[in-house]
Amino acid sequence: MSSNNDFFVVRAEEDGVNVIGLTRGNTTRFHHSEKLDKGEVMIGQFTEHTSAVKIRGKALIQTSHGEMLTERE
């Protein structure tokens, strides 16, 4: 399965945010974990290996269609 390489970029708002990767293929498995504090910054990058990110935490997420904020309740 290609992908298409894109990029994204989370920052953390706060302390203990969390980036999660997620597997392709007919079972989705986590298979990468970071623990980012307030002010830190992850650039990642979907492949053949990762098709989905999961994100904990109240952080700014950049993609190529856009940008969002993670709400915290």
Second form
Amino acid sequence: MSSNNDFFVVRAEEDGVNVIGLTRGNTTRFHHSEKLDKGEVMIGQFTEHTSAVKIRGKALIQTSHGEMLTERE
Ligand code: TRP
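So that was the form predicted alone. Now I'd like the form predicted together with tryptophan (TRP), please.
Full assembly next; the chain just shown is listed first.
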């Protein structure tokens, strides 16, 4: 995992989008929630502590796997 340098990008398409980090390891729990308002961008990585990310609200997401929206109009 230490060799994973990939970033993901989240751009909020409405106010109050949450980018929630989930822990790596035996238990999977929320460890951080970042609130983005419309137009705000978060650039993040998966780390030793973060195995998954959950995004709540309307947002554009870019990863090395492609680009997607959490929801459509
Ligand atoms: N302290 C967290 C970590 O190093 C910070 C973090 C990294 C994070 N990627 C994240 C928080 C994605 C939320 C979502 O793992």
